[in-house]
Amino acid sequence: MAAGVHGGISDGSVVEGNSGRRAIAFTVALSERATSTVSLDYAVTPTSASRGSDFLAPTTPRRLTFVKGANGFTPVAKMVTVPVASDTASEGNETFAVVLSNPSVGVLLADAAGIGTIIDDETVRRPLMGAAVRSTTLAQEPGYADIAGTRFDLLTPENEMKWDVVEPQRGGFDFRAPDAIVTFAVTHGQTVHGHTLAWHQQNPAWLTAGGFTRPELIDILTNHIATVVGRYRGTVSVWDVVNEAIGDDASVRSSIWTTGIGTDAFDIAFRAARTADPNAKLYINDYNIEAPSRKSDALYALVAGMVARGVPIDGVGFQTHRTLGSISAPGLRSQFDRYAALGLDVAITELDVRVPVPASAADLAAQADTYAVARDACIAAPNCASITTWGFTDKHSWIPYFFTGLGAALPWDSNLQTKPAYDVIAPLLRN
């Protein structure tokens, strides 16, 4: 065993059963004593079975890579979905083990191997899984209605409730679209995520280019809030209430918010929001936040003095579009953390991983790497609420619209066909 190689795994349990397949959950940990940058490759094993040989074969092993910061290492939280015999979906106890192993020497690191129990019943913490719709789409296309209605614990609306579409002429609101998306998931038994409230895009002409002064200005937003808000109250869960408040160069982006009222639009914001809604959880929403910068910074800074201010703001969205390899677990983790120590929960609120199109099968495989990266790095953080990818099929995606050669961006295809990446999110789904 290599000096300084030290694990514990906690106690698994699993996270959704099926005839299938079962996805055990375990976190893994190094003592300080390892080296700055450890790989460990894992597998997870049978041990025990209730009813005979449920478990049909030990997983393939897959490799984990830690990386030692300032604190120390952060331990990583992993999903392993492991076939069983077509008999467990009744109740019932089986064991498994956790085994590591490290490649760079070539030795089984017998004393971090870990044995848990599998049971039927959801008790580890389980991040809620989402992902944003659109209204026409739900309604024209029964197979997009299907997976969107059974897979997931919550829907965003994509575009339904934003400015231009709720309101378009000034206090003349159209609630049909965010009506329809509502209606939907609360028939399914879901909660929704609002999105958005106050942004600097897709805000009607009568509004930007109004000419109103600072108090219309005010009203005009505080209305607004306390109309859509208010509709919605006791069934929309989560808003973003402000989207996008930093720029590309870590400043405070100008928009008729910050430039018709100020800074303290933001805080106007939240306020109505919370009056509102006194139940809703009110979420600032960015991009390019999930490694330490001068962008993710600049919103931190923002959102903690918003907290020092009494703004009644309670987490903050990473949207998390990105392309391969371009998110490490340290990194996120480490944005995570920060935003708990204020007191905050956090989301990935609008996940999907662009790759060049035609996609090829290693760039695919890649794919379902970053996108695992994106949900060990809330698995393991106590205050990360949700998972929602911005789509879910590439047939709807917005990526190729807006990136030339790229696409692919999501779990399932045109085809509503399975890739990689939603082996990845499916231990987080329903059924």
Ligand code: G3I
The other form holds:
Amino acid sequence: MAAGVHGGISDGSVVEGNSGRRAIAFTVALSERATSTVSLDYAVTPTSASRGSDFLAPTTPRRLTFVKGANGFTPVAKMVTVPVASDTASEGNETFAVVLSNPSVGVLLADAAGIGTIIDDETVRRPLMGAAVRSTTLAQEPGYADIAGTRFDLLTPENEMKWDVVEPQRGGFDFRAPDAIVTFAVTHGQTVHGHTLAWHQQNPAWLTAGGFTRPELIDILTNHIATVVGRYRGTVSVWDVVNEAIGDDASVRSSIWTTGIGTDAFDIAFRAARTADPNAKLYINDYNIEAPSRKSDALYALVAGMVARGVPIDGVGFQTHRTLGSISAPGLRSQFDRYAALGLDVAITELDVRVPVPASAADLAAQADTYAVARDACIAAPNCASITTWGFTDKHSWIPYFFTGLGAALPWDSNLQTKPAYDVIAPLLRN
Ligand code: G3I
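Having displayed the form predicted alone, please output the structure of the form predicted in complex with the ligand.
Now the complete complex, all chains and molecules, led by this one.
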């Protein structure tokens, strides 16, 4: 066998389900870095004799492509779902092997088959993969709509559920734009992450310049939430109830809500959202909280206070608008874990990694590594529910409008061609 790249399986586990399928999770790693791109095939096959005909067949081999980044090849986590005929008395003694084959170059497949062990139902999980989308682009660009509709589990309206779109006049609601995205998602069997209910930006002038009293503002806020969340009850599964509550100075941000209502404005918003849809997950969402900092500590203190007061909050959204190499897996995990200790979910809600444009190949490889840090931190954290990119194509990204000279922040380029960052998230995308 040719020398060069070594590969193998690690973290193999067979995840038991009881609904006619088994999910097998494993990680493929390559070491040594002779080439920039390596492809190989993987398949899952039963190995326990007691399995009998229950496991219908080995999976058809699928191709896996590794692209070398600044730190070499990033291990690729996969989860393969295989159909089974029924659950059997042999549950608990079943094993499967992951088999690697057909490498594109001289890959030495050391330890190429990993045998899993059965673990229980509760651990069947994977983060949902989502993307922020724009209603007008879904309607106008078939290539964009095809990717949005077929590759993701979850869609977030990038702007269409913001206050200035949805309630442009007091009590006058316009749901055409958000309805278009929700209908698109339902048509494609996707869920929707609602964004956002109480924010300091994109509020209409009637609200920000209205001179309202505290009781009036409470009425306006609770009526908005009841109407918007109520409309999508049962369809929008998670809401960014409060967005960007903490300022860059690590104090609670001054906004129409905190100055007009007071420190209990967020509690009121969460309670109104819970009333409007008791089953939706309710998040607080913020940026620059992906590592230990005064700001991330301030958000944690705010959230911990809510939990202590019995405010119905379910999770924390980490926007994760980042630059190259600006996040670390331990840093993210330290944040995810302390919310887990409060009993809360976390999610990566607005992932993008901006680079100088035109982007160099080296920067795109480094960008993939930064995406991999986010991906792997979420996969490893039991409370991480989803990873959403803020857009998915560089053609439609907020970055160039807000950061001069920067862009190319997303997994697909402006021509809808995939980039190295795509290869990082591909294992989690719908095929
Ligand atoms: O597309 C037009 C372009 O045709 C025009 O030439 C240009 C001139 O200003 O404007 C472009 O649209 C802008 C658009 O961003 C581009 O992405 C809009 O003016 C601008 O209002 C819009 O901003 C949105 C921003 O929120 C508003 O604050 C972004 O779309 C949206 O991605 C961004 O999303 C926020 C999240 O809601 C909260 N977290 C941060 C995130 C990024 O700022």
